[in-house]
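Here you get one chain, nothing else, as structure tokens; it is the form predicted alone.
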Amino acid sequence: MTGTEQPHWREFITRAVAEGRLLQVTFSQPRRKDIEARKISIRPLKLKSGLHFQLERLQGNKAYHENVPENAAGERLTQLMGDYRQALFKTREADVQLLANKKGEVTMLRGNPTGKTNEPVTAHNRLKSYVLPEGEPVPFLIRLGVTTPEGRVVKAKYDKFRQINRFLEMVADVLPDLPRGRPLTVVDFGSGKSYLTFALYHMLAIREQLPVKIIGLDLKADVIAECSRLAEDLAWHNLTFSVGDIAEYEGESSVDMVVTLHACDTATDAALLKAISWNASVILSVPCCQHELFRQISQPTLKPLLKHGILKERFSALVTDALRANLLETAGYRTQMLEFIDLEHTPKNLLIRAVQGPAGENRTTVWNEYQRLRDFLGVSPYMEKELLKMNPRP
């Protein structure tokens, strides 16, 4: 880098981020003792409520993060400076380093651009294409073995990453529609390994800073116990794991959001069912193996299909959680049928998403069609007979 005479340093942080020029700033060196953060990284982030800049703080070996709307993001990063000796100001044109001596003047270093410029940073686009992006350290990914300490992702762990992420985008599509001024309330049903309960708290406790307690449920002691080590070496006080069954669990006495990822058979219906007798403004269901209408379905006219057993399986699985989604919406919700992951990786890889409210149609006219399909296929779901007995008119 060379040095330049530059005594509007304050100006460049205001243009750069007016702008839109900025991809990345690092503050490091603390001027006091008292500053706790050694380390500053800060990166645009598109949130539905508009552009903003995600300050991550390094304290310890712990990261701390806040989001600063764009409008406020000029003067903070110039109060920032008064805090720190050094700061690495990436943009599209060139990297730009601060230093301040002594006596707090601040001398600009410009050099050639490293940072990546293949995508504009606007107020329509996001900077990465993951909400958690590769490169930046994530505590709860490298405990995970996800990534490395640098940020890195593991190689063997890259279908996992790009899981992770594609769950918080679906997340991320939903926050306007949980409760606000309020604690909330989570459940993860059949959490197992919970690399994506651990993601969900990241998301919602740290990155969006809302008051929220998370419960994870498996059935597996060996696993809730280490998920427990976890939680509790992060400081994730209000992230708890749980030994229980879906169908018998009673831990909680309202819920915000259900999550039930890959529960087997009928045990996603279980869970689904707990979503709706709690109210849930916002459920996320993968379902995974489905037996119970494999057992069920007859009808001739689709011989030709249900002769052949692996074909009658995937018909049987999409039949299911076509009925679960009309079943859904005749209680009060709005049904979307997501890919969670390519088919490449599993064929398990369908996400219902219901979020409290009116589907396009009447709940009569849904359930009119729900009886005709099921009657067509002559099969009685688990599901069904259980919604019955809470509300016997749909």
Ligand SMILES: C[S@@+](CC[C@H](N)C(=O)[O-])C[C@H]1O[C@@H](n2cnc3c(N)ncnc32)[C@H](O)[C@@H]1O
Second form
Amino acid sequence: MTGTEQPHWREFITRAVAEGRLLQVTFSQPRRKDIEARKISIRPLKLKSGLHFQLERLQGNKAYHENVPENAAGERLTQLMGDYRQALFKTREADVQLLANKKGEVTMLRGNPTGKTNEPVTAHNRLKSYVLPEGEPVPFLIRLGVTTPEGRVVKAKYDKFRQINRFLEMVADVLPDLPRGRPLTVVDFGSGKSYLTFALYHMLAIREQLPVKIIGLDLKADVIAECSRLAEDLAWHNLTFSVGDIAEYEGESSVDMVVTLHACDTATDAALLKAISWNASVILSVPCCQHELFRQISQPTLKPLLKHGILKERFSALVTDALRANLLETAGYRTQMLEFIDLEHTPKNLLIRAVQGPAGENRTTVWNEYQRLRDFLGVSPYMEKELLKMNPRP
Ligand SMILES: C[S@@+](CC[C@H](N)C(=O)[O-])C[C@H]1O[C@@H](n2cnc3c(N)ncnc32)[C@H](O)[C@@H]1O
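Mind sharing the form predicted together with the named molecule? What's above is the form predicted alone.
Below: every chain and molecule of the assembly, starting with the one above.
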């Protein structure tokens, strides 16, 4: 660590809290004998009522917890510096150590960051970076082997843990778009081992206390049986799993949110079509293995690109998603393309987030643009054909 020209330590604390940069703080070495807690650890905690900072005081061999609202945290941390000789502030950019001498003068030392986060910080996402913080035991994560019973992330599952958190951040963003005042229905198409389905239930039913039922659907009977057992063990009665093909699913007549993550090829389109047919308020979709257009694309002008298999594959995937997004817009959704975390580090890392409501552009303009791109590339997407059967004039 090195001492450098820095803002005064009080200002540093106030700003680190206000700018959402704090990952963890530890106060140690009490200055006086009457201070009972030998150590205080603090971390941000997102609660229903907003961002808080959780103080954990170690007194003897017991830990006591207190949640301090974000707007009071700066002052509280500054006061604590009056009680302890040492504090370590882990921020996104640096580890900052505050050391108080006997006269109470505080020195700041700055070192490389060791706090765990891979999320870029912005004012927009800072409240959502801690949906499932490390170190907090959560029953479903323990049962799925993502964390230890103490809440420590299992090394081999770290990517999964990050993926779950990233997904939940995206869910948190659309909570205001879900209907309120009545029970909600959510379907996860192609739920597979269902890490994200369990995470979704945890967020909506347990954390947000929403009256929700979630159904996971997959072709694989053995995987579905295993997920059903886990939901029963957790006593999550409103989380159920069914075996079936997305395109043929008739289990629900009204669905508020459709999730489809890494369902293969046109299974994603089938899920999007189901969502449109239900007028679902929210759709979250991470497409995967877009083979359909790869086989169809034909455009001589693009020969320098299409003659390379790997480029053609990536290009086809991008075109598939662009056309899907346009079709969703013609069906009355606002769509966004977001970066998702894919475990295999392949280009399959786009999430299409669609929320019901008028898009920026008029539907006819979007439909015309769609047709121009479709015809330029000589493709005939399955999703369009099925959509036209549902609604002849998008
Ligand atoms: C790569 S896994 C993804 C699992 C999970 N959604 C995730 O992102 O972790 C894709 C899953 O989609 C299922 N799937 C593919 N096509 C399907 C279809 N037409 N109907 C139902 N499930 C399907 C597969 O069985 C598989 O379990």
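C-alpha atoms forming the largest set that superposes within 1.5 Å between two forms make up the rigid core. Numbering follows the first chain given and starts at 1. As the structure is a prediction and not an experimental result, all values here were calculated from the model.
- Comparing the forms between these two forms on their rigid core, the Cα displacement of residue 96 reaches 2 Å or more.
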